[in-house]
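To begin, one chain is listed below as structure tokens, in the form predicted alone.
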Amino acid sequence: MRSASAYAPGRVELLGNHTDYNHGVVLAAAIDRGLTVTGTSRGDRSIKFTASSPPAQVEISLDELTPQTAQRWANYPFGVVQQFLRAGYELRGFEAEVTGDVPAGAGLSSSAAFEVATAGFLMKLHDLWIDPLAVAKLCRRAENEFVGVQSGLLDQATSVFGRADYLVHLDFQTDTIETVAFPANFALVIADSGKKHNLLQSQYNTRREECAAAVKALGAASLREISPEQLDRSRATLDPVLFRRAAHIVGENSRVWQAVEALRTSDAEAIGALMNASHESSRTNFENSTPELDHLVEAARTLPGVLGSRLTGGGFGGGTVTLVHAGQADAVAQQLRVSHSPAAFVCRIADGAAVGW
């Protein structure tokens, strides 16, 4: 019998927002929460995966793979499960438990931080190599095709390439990832508006249709491809909620853009700026905000100490990440905890998960 153990942090996304399945570009961190899965190898086919909190349990054949529906949550690490199978890995039967302190429907990718988690355990049970970037691929497979949520490869990427006191440049078109100093005395916080998100139950996959019908209508091979001044032309003729929709991609990637450049002269008055101007494209153009997050929002900026503040994530519920010195940073969290938000928190910039050995 064989035992093994792999962690994987949770993410903030500060700027990009769902520009990575737009060939777009992205500012993201890994943070200091996270999910560990441990457990052994056992003589059989069968896998089971046990969670602690809440507490629950799903046995299955490694030969009879299936999405579940009563226990949704499984479907993260089967995914991965299969997605290590059908690339001809062979694996063993092997019980597992997942643990850990990224809560859930934040915001924060607990979803990927499960399935990358997995992939680290699946690895070290049997004794695999796989090259990070192909590690973070595989986790958004499973994603894409188990779970049925058609997401890009932000969350899983972040949560491999995450350096501590780093932000992570993540290029989609390129698969180019640049780690970027994170301004020294400033600080972020995560507050949860307490409106759980479910990507698979959300507009999520909407939306995902909306850009590519917006790219097909623009005639482009990616809304990376348009220009803001290309985009001002076409909205004579382009449906209003499509013109919508890539305004906030093709706006989101110009914020990525100058935020990395304001990174390289450490000037968090521009990237708070390029925040608050975010949040407003999410709520009046990708329309994945919600009343919720924008109170949660408009309270962080009325704070001392706090330069910007947005929805991080998908949208349609979850959290927030609010830009503020390090000197309030805890007295920017507590006010969100009292008035706001109990899940508020300082959130230290981590490093990814060990894969990839």
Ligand code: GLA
Second form
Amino acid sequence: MRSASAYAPGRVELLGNHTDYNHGVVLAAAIDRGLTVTGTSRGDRSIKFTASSPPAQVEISLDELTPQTAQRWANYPFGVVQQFLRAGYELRGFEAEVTGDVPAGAGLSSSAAFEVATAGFLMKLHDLWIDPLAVAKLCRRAENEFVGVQSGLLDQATSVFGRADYLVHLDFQTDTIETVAFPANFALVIADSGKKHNLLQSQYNTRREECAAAVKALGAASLREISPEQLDRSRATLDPVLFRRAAHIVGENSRVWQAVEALRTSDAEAIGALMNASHESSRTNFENSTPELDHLVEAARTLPGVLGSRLTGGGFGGGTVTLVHAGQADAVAQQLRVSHSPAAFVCRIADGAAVGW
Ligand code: GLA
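Switch from the form predicted alone, shown above, to the form predicted in complex with ligand GLA and output its structure.
Next comes the full complex, this chain leading.
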């Protein structure tokens, strides 16, 4: 009998919306909320996951892993277990419990936190060491193949590579991951719109297909290759919906590069303006905002100390991230709690899971 426990944080996406599966760039951060998977091995080939809120339990044999339709939450850890088996790791049966405080459906990647914590748990339980980028990729495959969401690598990579007080700058053309200091004296406030997003039921996969169609129509290898000027030249010929989808991605990549420059001089005002522009592009070009998210960012922008506000993550519900002067962060979170978002909070930028492996 052996016991193990592993933690992985949720993440917040600061700029670079839907760019990850378009070979683009993102600025994100691991947050101080996460999930822990704790458990003990057993003598047979059964695996059992228990969740406490809401209470639920699923048991399955390592030899009969199939996606669950009634208890979909279990597909995240089961998908990771399946990927370990496919990679040739020999696993034994176990009982595990998931606990934590990343709200589900708030755009903070509770799913990636669950996948990465499961991977860490399996590694510890079986004395395995796997390269952290390979772990992130394995968890993404679990989400693509077992859960059925064609997501990119952003969530898992940020959950693995986050660093306290630093933003993670991810480049999905080269899979390069760097950290950039978050400006001192500023803070992030996260607010849930109250409308849960569910990437499986949302238009996430449709957006991915539309981006692929735009790439094809533009004759490019990816939207990463397209400059704003090039895209503009296609305005008259490209299908208008595909044009707007592509404009979002091309604009987001450009905003990430501008923000990386602005971070060098701690120009938080510039980053806030880029966040506002990002939300506007989500609203009009990518159409992955909702009236609730729009109200939330508008309300945040009227508050003292706020530099910018946008939706974070996949969209179609979920939450927002707001850049604030640190001294006013508590007051902003408090105001948003009263007006729009009972669970709004000031988030601390935290270490990723790999720090604990
Ligand atoms: C979700 C997906 C990510 C990414 C974001 C949008 O969080 O899981 O892969 O595409 O949406 O940037």
